[in-house]
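Only one chain is included here, represented as structure tokens and corresponding to the form predicted on its own.
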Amino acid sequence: MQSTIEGAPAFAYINVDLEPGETVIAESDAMSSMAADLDMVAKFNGGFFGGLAKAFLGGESLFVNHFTNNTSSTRRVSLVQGTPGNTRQIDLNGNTFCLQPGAYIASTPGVNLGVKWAGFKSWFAKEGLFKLTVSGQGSVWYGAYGGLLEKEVDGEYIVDTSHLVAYEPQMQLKIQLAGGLFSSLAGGEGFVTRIEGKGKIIIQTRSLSGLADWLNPRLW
């Protein structure tokens, strides 16, 4: 299996090149165009119970889509998120990598997706209550509106809430005010999440609640 990722930074798309046999699955809606001959087959997302947990828990669909190739020669699957922005692929070796909902577009056979109480330090960060993890053999593509950035943090790192996309499952997560109380709210920045310990998250430039925000008094 081949694939690259296109388009970034802004309209990232995903090109998967399924050799003969190969299997790639994707969120549901994720599929922009593939070959006429490949097989696509909807299953719930980890199981019914699991696909129920992830799709109001995490963020996910409730069904996921398999696409297999069955021909004799390489075919290729192109596949999207939702929102404008851009693309990443992780290679997972038995490892484990936490997700934002609705940061996941596909993986490999061999990723489990899980769903795990993120607590309300999450919630207060605007990241949810729940967080997806992703673990196993295989590979993982996600994405976020906007740009991603890498950071490899060793201490202490602050992120405005909504921004964080994801991070490795040692990292914690704390909720503060950016500043002081006035300077917070006089600011506009308000709540902040402060990442402590030694590994890499995966922030996004733009955030859709901030979006939201913008928009609201123009469109009154």
The other form holds:
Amino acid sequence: MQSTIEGAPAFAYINVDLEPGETVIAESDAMSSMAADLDMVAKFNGGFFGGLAKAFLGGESLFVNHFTNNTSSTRRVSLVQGTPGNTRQIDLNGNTFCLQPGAYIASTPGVNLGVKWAGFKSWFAKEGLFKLTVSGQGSVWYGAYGGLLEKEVDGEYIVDTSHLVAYEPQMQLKIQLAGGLFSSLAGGEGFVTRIEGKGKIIIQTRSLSGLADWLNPRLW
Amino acid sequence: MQIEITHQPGNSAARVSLQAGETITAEGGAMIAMSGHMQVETTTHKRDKGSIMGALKRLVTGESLFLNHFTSNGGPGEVIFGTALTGDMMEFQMGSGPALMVQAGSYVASAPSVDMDMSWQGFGKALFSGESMFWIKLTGTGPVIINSFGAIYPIQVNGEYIVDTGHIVAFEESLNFEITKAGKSWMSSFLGGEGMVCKFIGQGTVWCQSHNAGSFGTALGPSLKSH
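Next block, the form predicted in complex with the partner chain, ref. the form predicted on its own:
Let's see the whole complex now, leading with the same chain.
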């Protein structure tokens, strides 16, 4: 399997070239174009109950699509997230990575998608009660609205709510006010997420809720 | 006429430089800026072919009802075109090749020597797809400007290729197409969220947009206030 991320950073999309017999799994509605003789089958996202859990708890689709190359030569499928923005690939080798709801785009068959309790603090941060974990062996593609910033945290780091995209599982998340009560509310920062530990986090440079907050007063 | 596309791919704009007396036709609302002496004429269809039917067709295709014709009278001048959604633009030179079918909404502008036909599409096929699968057929010679939501990538079809309906920008008329299911079964196509797709058959080029405006709307919509 060969894959490239094109159109980055503003309009990233993924070209996956599948060799005969290979499969790639993608979230619902991620396919933009594909060879007509690839087989596409919708399956529950990790079994029936797993799919339900991911759909209702993890903010992911109930079904995922399996694209399989049953021909005798290479075939391409192009995959994209719903929003403009950047996309990244991570290669898992037995390790785990945590994704915020909606960030998952696609993965190879050796990757397990799971849902874990993220705590009420995560929900306060508008990031959902549960977090999506990816683990196992293989590649995962995830994306965000805006650019993606990678940050190695050692100690404490603070991220504005709704800008956190992904993080390593050992990182501890806490929700708190950005400053004092007045500066937090008047300064427009509100709640922030305090991240503690040693490891990698991924931040998106824009957020859909930020766009919506800007648009809403202008709609009538 | 000289066309220069700037600020690609995120915030594309097309700067069209016209010689004295030259005209460019554009989708209503596409003009961002222009020379002060530019003369603008608004019609419901291609110039000199305006008709009530033409206007109705454009209404049906989801394009705004009007075309603006910018003529640089009394000397050279320029017009700059932009679009509502962020994304790329492409200049396409019509020539001896096949006609170009452009998805309604992706058309920005064209030279007067390019003919526009809104009546090409069979309605049954179009309505069934549930998306704005209406087309403008462009023939003749000269430049055409097309826009996309996101990046534009071409696919050289030789045989069959599937494109999600929300991702088609334009294609050469040498290709046939059918609206069909993406998966092996209808059930799979709908459960998997892909729904209807377009299968292109034959030989020719289809230009795709990397992103789907409908999907972006679905992502953003729940956060917007209802009215």
